[in-house]
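Only one chain is given next, in structure tokens, and it is the form predicted on its own.
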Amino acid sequence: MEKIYCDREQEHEATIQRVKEDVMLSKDVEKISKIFHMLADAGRLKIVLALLKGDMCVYHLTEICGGTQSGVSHQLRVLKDNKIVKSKRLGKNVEYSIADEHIREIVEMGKAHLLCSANQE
């Protein structure tokens, strides 16, 4: 069978070589994929969007996001275990916040892309 080449074969071959040399593809792709997986769930994303507006406890997150307090607590634990959110104890309450600015940037980029895509339809 004859190999089919594209019009930009040399350029693409150079790109393929750079990709193969990129250690990140083999080492970190699963970790990055997990971040996006965490944000792909609508319930977890609602929690993250709420926390982008300010730190909150489970009670108030349940009020905003709906569902049950145990359900929101479970999602917060999943987000915390995956370093999307962090928590601190304040007396009897636990307050949650976004883990770092990178999470904010990822979500803001998603929102910007949504607006950009909407304008192109």
The other form holds:
Protein chains: 2
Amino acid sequence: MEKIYCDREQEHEATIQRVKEDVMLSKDVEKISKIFHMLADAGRLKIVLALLKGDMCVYHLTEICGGTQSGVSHQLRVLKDNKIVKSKRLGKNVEYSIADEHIREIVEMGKAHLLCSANQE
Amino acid sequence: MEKIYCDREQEHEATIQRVKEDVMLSKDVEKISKIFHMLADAGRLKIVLALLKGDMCVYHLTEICGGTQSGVSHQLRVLKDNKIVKSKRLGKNVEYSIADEHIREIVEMGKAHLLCSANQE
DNA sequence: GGAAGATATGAATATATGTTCATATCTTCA
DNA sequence: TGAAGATATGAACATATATTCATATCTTCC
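Can you swap the form predicted on its own for the form predicted together with the DNA?
Let's see the whole complex now, leading with the same chain.
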């Protein structure tokens, strides 16, 4: 791990500048944080976890995740607006599914983090 | 991908029940969502991105991430409380670093998701 | 010890967002 | 066509949280 010392010498200005550019102060950071924001709510995360097990309709999602039908529907809309899930009407029902398989890996990493930090204590 | 049909037959009750347990309606979901919540704010994500490039003090973090010193300090406290970063005093300065290398992978996944979804459009 | 640098803290505010309730929309089936 | 099932929507509300300002704490150096 590179070390960036705490003085303010000329020598470090270049390093700081380089990191500053790498960190991308642009809209990219906003976009990435938005992805995480989708998984940052327990209600939405439950929905995503359920859909990672299989496509299903709102009725079953409500059954599995708990809460009200309206609440689940609202959360699904947010997830859909942010391209995390997609939907398809099947008769009376609407079947939801994961829109991007990257989500699976991201969630798996989150789980791994939890398990690891649990072991450390 | 397993398909969970939209009827409410007895036959599917078991499947739903199994998924329900897998989805872990317990505190685990809360904990995992909390990890994502830490990365769900652009300000905090900038800090994490910077620290992934190298350990550094608050002064340089403020320089890189922008905003006020107070704001960065508040964000660092949240990150520290949630075990995302750790700190070490070095004279007048306090050097922050990433507390768990899992974070790197999670952030990388977020970046990958962004790049991929950008290509799809 | 006092001054200046570096960081942390607390209160106050504004904003975002999750939740609930009531109701609308869309579909199927009799 | 009307009723019932399934989902979506809008408004209202409560809550969480990011941000700012002022100031306190801690450290080093003279």
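Definition used throughout: the rigid core is the maximal C-alpha set that superposes within 1.5 Å between two forms. Numbering follows the first chain given and starts at 1. Here the structure is a predicted model, which is why all the values come from computation and not from measurement.
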Yes/no, Gln17 Cα shift of 2 Å or more between the two forms with rigid core fixed: yes
